[in-house]
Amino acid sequence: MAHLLQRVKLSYDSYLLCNGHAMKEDFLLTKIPLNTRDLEASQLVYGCMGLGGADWSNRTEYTAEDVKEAHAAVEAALAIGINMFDHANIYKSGKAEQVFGEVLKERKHLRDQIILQSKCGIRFADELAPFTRFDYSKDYILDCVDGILSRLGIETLDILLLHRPDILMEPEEVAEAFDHLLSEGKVRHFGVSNMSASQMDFLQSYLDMPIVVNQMEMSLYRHSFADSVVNINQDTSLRDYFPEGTIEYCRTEDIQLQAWGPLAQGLYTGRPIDKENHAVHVTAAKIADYAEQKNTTPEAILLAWLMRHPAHIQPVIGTRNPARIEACRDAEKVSLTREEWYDLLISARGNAMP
């Protein structure tokens, strides 16, 4: 795989827009998976599931402050070089997509020059169940991905996850559903989030197309995407809650892997701590240190330990706040040794290796 280790200069003139004047600087970017399926996108991702307000039940509408905020993340988003955008049919009850459609229908170009992704398989209280649940029928995914273009006024989603596993799941179905929608033009790439490997090879068996994605949370603090591989054969493994060879698998198929939740909601970065917590304060001050040392921010850090991992991991950053966006700028360009991105895992397991 080493043309996942090739680096691309990305210029104004290929890359994007930012509000109709041009980036202060080029970004590089590395060689992902998801390179290697004509898709060209940005290692970071800019996750709008806080997009459309507080409110997430359907019965609010969006406000123009909304659409305001919306673009004000969208604009930090594109000015540190990120051309991939995450969404899902559930985020704000739909309110997160159509914020990002007003946002769409203002920058007339801008939908040429990003990447849109969308989710859509959890499906909450509704006319037919006064509870949440999942659901990866036919009919419901096609009903979903309307939905989904409608809100962000576009004709062609560029990649559709399936949210998290359906219990119920008919692979014959799904099958079914992402080939009328990949005849229609409606999706381009199919892909997956929270699932193991072995679900991962029973659904492509099923599958025309390759899955390209699998988003599962990942960060320092969310670990055991790490610990899975060392504890083998240990008694830690029965808390480990990422299923073992699900790395490998999406690393020999070319999968991309997205991580959810890659900066542990502030965690490390300034979110008030439980004093109890000994490893998280140990940690964040480690964190700190390293950001000084490389004259960075503690925010690059973490997505830079994530980045470090062979496997090129795509961190989904999730925050609203432009000035948080901006502190992840240097992600890419921050350097950790073997012995640096060990020594913080250590720090966040709070207890040896093995």
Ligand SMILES: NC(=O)c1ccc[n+]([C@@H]2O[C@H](COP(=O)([O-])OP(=O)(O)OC[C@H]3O[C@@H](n4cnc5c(N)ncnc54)[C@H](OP(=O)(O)O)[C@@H]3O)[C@@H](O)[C@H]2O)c1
The other form holds:
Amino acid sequence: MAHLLQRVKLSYDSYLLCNGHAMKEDFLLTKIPLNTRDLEASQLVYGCMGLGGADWSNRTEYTAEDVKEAHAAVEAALAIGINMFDHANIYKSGKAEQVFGEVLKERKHLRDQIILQSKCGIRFADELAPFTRFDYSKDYILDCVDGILSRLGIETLDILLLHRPDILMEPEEVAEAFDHLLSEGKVRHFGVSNMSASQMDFLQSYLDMPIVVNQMEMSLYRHSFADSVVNINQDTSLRDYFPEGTIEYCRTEDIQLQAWGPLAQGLYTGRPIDKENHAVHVTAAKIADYAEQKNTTPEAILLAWLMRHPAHIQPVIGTRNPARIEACRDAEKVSLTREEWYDLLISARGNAMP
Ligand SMILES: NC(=O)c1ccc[n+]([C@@H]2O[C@H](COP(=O)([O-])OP(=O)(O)OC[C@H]3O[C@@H](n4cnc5c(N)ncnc54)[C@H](OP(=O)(O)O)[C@@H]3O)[C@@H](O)[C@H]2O)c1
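Show the same protein again, this time as the form predicted together with the named molecule rather than the form predicted on its own.
Expanding to the full complex; the earlier chain stays at the top.
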């Protein structure tokens, strides 16, 4: 990963010269767990699920308009200092990776300046079954990675994540697949998504390489990752789906936690809200107030809330809208006090702390 380390040392001017786009002058990479590997990633990640057009099926092709939209989103992400991009083989049935591949083809130097992550393991309906299921078999993982590399037009993927646990997983097969991918130079690092601490620990005991990432749904709206810490010894009906101990396991093992859905799909930042949803209304107003007080945007407050967590979470933002991407720019600069942080959590919960 020498090229990435070198990139970090590039001055603003030379970065501009080789990229031709603006980047904030004080661009400094934050120390996040991923930086303990040979990966120097920005704390914000751009999630590419929205790219590749509106159709999730494989019955349509991507269009020139979809490629244009991908260019604009990538440009906006780079302009706010993002150097890491998240994909999955299933996003728009491969079209998200294809349009990103088109962007890479046109921007010759870009591949060496960014970290590319993709996922596999969710298997949509195909010739074998008319329903979605999970598949961590060795042959399927190897096949998926060949598809990812070909769609993106790259030789090596920086990180491969297993997308969602396969109930029929044979860990020995996953280990064989990962060994093969590493020795062939097709993947550099491996991680998981939507896995609990015990699932990671089980899988890790079969692997020769570390799990470096776990991507979970976490946001001010999906705040059960925070609730799971304080709901111990409480009414069991308060317990949500976030597996207790997952954050602690990731912190102990230097596994990078990534948050999908960090903008709560716009719920607090302008998307029309159902009038009945009192806690969302109150919280959206609170976020707007904090944004005004701190001279920033509601998006920056929302992301700063996640990034204030000591696990150094990487939010994976998924908006395709360049103005909304730009609105995330201040996220790393905004600081929230302990009291402001709890104020937002209590408001989003609609309940006091236990
Ligand atoms: N590991 C997993 O299982 C998993 C699951 C889901 C997603 N992901 C990853 O996480 C990334 C982010 O997920 P996400 O897209 O759900 O998260 P998000 O960043 O919370 O939400 C982005 C979505 O919300 C919409 N949005 C944001 N602000 C809005 C506003 N003010 N008004 C109206 N709409 C607004 C965006 O629409 P516009 O594009 O129109 O702005 C976009 O559809 C994905 O791209 C993907 O990489 C991973």
